[in-house]
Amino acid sequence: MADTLNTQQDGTQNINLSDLVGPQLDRLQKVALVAGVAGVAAMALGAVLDPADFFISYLFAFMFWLGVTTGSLGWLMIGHVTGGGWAFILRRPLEAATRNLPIAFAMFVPILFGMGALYGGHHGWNRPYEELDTILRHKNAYLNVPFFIARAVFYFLVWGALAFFMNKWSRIHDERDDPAVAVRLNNWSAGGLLIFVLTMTFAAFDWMMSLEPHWFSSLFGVIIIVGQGLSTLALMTILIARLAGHTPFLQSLQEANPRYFRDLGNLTLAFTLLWAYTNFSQYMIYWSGNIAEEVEWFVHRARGGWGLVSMFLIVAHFALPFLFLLSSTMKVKINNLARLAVFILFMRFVDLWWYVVPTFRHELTLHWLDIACPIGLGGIWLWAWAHQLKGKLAVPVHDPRLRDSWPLKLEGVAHHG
């Protein structure tokens, strides 16, 4: 095995994940394969036996793993353009997660083949084009199938381009400490912000707006990025608190400066207000237009028990979490957080069935699916995010933004194998 620890001039050591937290991914691993294979399996027997509610707790269910996926990227970039030190934290998982963008795409490809489940039936907008109405036939020229999957496939690739290069210069930079690549990161990644921005909006129009083609609503990509980037601050908060929250290195980390924890608390909290103030301003702009044909999407999530599920969505993933954060105490310790942030995860998941699911089923159901699928991708998600960590540095060592924050000295905390 190759050297763990590797002494910087500065005093400083380059620790290995792989042996710093080793067993802990490797339980992490065995974990989420048993739980991807078992999800995958009551997929697959979902989708011979009923698979119009298959495809509906499918797309919810990619909607989630794909925001952590992007959502990484996302913060991955907002992390070199900022330089905070929360990003100090943060940044091996993220770039664990942006490499699992292929298992993002392959996710996706079910999905095509869902298309006339989703997308079809009467009210849909993949139907010959003798058999749309005006409105319908206005909107073809962007909404037809061949259109609909280069699309995608032009999301993806850009994606995958974007997270090719922030590992890449990363990586470089790990090996020699080079101003120039860390200056490379910064600028592409402010230029590479934008592009996510635009493509993850139209590929939120795409997979989510366009399952209820009449309705249509400005904030809905805003809406969704908000969303990916809450789930994405939960996810990791669980992950590192699972993985290293016990090791000497998270320990003497927080001890020595506890305001990077404090910061990702303040992020969780902005974010948990972004939600709310987005969804409640696309709810007010209808609210006051009050025209008939425009409020079918609110209707469909009103009426039939899901009005229920509105309020708890106003309750739980806004008001609990708003109150919870306000305290410093909550913010400092990362253990406190990532309890915290289980319950914002299963609300993110609530949130996106509550987007996704009423359109076809007008009456509140939970179906066994909609729990299977989250798992069973879940499980896949893991498992390769684990792998990707492994044998990677825990940090970063020559960021200059970073390196006078580096406070540990940490012999004795990893062995060489």
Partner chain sequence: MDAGTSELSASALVPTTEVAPKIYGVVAEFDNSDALLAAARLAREAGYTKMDAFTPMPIEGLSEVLNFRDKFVPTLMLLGGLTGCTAGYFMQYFAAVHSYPINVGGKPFHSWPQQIVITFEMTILFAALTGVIGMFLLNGLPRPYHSIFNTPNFEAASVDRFFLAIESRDPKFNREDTRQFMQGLGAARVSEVEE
Contents of the next structure:
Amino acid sequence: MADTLNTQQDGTQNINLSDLVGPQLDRLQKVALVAGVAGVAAMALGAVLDPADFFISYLFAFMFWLGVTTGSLGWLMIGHVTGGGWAFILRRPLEAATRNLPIAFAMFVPILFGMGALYGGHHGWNRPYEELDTILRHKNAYLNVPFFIARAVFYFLVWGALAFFMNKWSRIHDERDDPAVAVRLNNWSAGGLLIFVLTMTFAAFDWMMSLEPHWFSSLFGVIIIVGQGLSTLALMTILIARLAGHTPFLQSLQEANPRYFRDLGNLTLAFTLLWAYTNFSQYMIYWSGNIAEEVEWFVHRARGGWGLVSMFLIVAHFALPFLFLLSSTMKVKINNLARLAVFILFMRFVDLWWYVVPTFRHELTLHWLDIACPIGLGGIWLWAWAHQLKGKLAVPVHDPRLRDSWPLKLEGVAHHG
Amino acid sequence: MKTSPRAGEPRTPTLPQDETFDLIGPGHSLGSVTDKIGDVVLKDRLRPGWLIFLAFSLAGLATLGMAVLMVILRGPGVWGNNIPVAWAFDIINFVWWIGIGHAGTLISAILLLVHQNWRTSINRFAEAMTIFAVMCAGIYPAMHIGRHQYFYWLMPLPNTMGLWPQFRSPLDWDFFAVSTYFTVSALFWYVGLVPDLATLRDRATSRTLKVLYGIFAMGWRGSAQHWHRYMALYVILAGISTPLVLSVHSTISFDFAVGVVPGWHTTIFPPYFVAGAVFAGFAMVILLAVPLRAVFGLKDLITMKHLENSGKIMLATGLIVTYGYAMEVFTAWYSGNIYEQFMALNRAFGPYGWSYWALIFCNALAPQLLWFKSVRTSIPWLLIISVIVSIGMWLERFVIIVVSLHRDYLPSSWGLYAPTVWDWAFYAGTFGLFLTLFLLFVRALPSIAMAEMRELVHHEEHQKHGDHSAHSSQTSKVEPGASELASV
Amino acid sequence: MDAGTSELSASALVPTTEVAPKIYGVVAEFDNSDALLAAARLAREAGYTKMDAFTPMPIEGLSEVLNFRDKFVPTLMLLGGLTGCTAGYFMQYFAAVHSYPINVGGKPFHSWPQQIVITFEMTILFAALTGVIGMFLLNGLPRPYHSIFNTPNFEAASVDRFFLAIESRDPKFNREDTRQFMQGLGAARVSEVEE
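Form predicted alone done; form predicted in complex with its partner chain now:
Full complex below, order starting with the chain above.
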């Protein structure tokens, strides 16, 4: 027994992502690069032709691709704290996504040039102090440009530091099987999660909630973080299924450990429910209270055709995925789950679009930049992600939680792989 | 959470001889766990520890009787409730008790769904705790309504006046949520008990007990077909209890948040109430588990691992609650609304400022000690922190209810509140009821689920024997259930 | 239960002169679950269909071997939940819009956001009630008497012993053959159990 275990462990240690899915990664990079270049060109055109609309579309696209970067950081740390099959499968893709943080920061920089378009405007906070009303003058201590930029830099520094150490210690742990490193990963992840949730909350307040500066909701940060969690799960499911869904490696892993994959489906279900729960709570409380400054935000999302999008979100972001996720056939096969995940991912875009755009366009309108921006940023993001993944080991080989179950259950992978 | 304060240190602090970090002490077999748990019910002598606790609880129960009688005879005026503080101890204690119950459902349902084996030896008594806590909670609104004989008007019963309950009122949602919660918890508990009742029926030596347990076991015979349907039911019940438990405390938070009182009307309330409920509930689990395992010698079944994990969950939920406090304060300032800002200042520096700072100490600061493994594995520390957290979560409801109400919009309608002796008697009395029920439960029913412990022993034996071929695709005992859930 | 038993045994066995008590089946006792699982598998391969096993806890894979695959409980719970959901919503709709419309805080009579909580609770309540009642009724419980309780040492079935029964209503059942078959399965004890 022990002999087979060792030989197989040696065999699996050499499973490298480039060996496993190298061609698929190359293809993804190629497609992503084309999409990215085309999208960025369109965005540049849009920025010149129609700067005001450009920044609106850009912000929601940025919030999505930032969300899957920081969402990956969050899931990575949750995985280190709780362990579990899903964390084992997702570890490498998540780590690669966190290494995209510099890209996300670069994507943030253009927003600084849109401060006037996004946060100025008729009702914005970014106007000369004399023009502000009493409430905005009060908030000026927090909502002012220098502090806004300083906070943004601070958030990225904190996330960057977390991502850096998570990746570094994980690499060290792969090189030498040192339990102390695993313990360190675990401990720092617990604290890191706390820091992450706090910083992400304020980032959500700064970048999205302050678009309507009179409006406020103490649940807003949680809603954005839950959305990021769901986006990340959906994106990772799709990427894994598309890249590796037909490789013998993933198929035998799936046969040996169906639970790992069911975990992914159950987490998607849980986050779909959490999304509905938090959004419903926020809506119901403000709808019932019916105080002018609190319902303004919802009025923008109920009038001018936006009400249809709101209804669409309830049905398609919550009810449909929920019903599909109840069935086991959906969850056991990652390729099935990935089909649903494509839909969920689309709804995540719609949700963020609905969160950002109605503030500016009171009539329901889909600008062509609303499509170009997510594609452009997404192309760049995916290109970089695939680049980050190459040459890395497929699985965390010394994960203490999985040492008992991991190599043994993949009989035959060595020959296939 | 953290496993040790610094990396690289030995992971296991030294423990007393009879403690273990395993899920179950060494050398247990199917028969021995059954004996050990069943004998507490069937063979154990009357232990002095149990009797002392019972004496105290009965005194509490008598107090409750007096307090209830007083309210029925004289009306809720015997309490300190007034205008503007029309909700006070009754609602504080109602929310507090309901919250306690949430840990039971979390352990029995959510931990089952996420494959946490360690729930097995604590789920039974935690579920009992849930049921008894909800019973205690239910007494408060029933007494607060004043005309107690009409409490059934909360139910949608057709009547000659053609009236219905006001379904748009959160108070009626509350009625539905709490009664559903009680019913489903009781069903879940009973379904879990049936195989154990059959075991007791088969092992009881006295005829009376055999018949009595036999009636409640309903003729359970452990047939494979029975288990098949049983597991399907059990896991789906767990699946639906999970959103249920979220909904119950969220609904209770709507009692407040739907109104426009500053300090009540904030969107973070639903998740923050749920986290607070679990936080206090796990404190109560520790407070009950420690004497239970000491008095009945169950240290090898409810092990240090269970206590430590409860400590970890307390830390995690405590952090969520602290996040809620931070959001409340920040939003109050950020809103620019003078009433919200006044509410935040009044909480900290008003006449009841002491309660706010005590709350911050109890719920936000004290649990930070749980970052250290040495604290999480020290029973005295766990007990101290659990008591602090229980007090803290009570204070939280005091701050939300009394402090928000006593000064809302118009200074002309401000007022102060002080509880009367009957408020305190009522609160102490519900402790009496809770503990009496709990003490009777531990003697009459197995306080650890025997059938599930056998599954755990069975599972551990298979792992030990390295029988991976038979179990490679079925790593956990909850696995068949999980697939049942998935097949809905 | 008993139909056919006597003819079958009469044709295959030395006929006994006394009136044999009707039997429920042949029951084998095992001391661990793996032996039980292996025995059940062999019995199925031998062509037995009316079998049941009695264990102190659920055993993975046992219901598959014995061919118990029904999905009644999940289906019932789904139906119960849907009923509760619809009933809960329309109960409120009926009361607030038709039966006794009353203006509260200027809200519309049909205030769907405020009807969600009760609808949800009713869904859960109905699903749980149908599930629990359904599970007991489908399993034929409560049932105070069952022949299997006549098995020697059956008290241990709820502690640490595992039983496999081949019932007399099985078309392939034959008192003597079945007993010999069971004895060949490595059981700790094999007994014929009376009705």
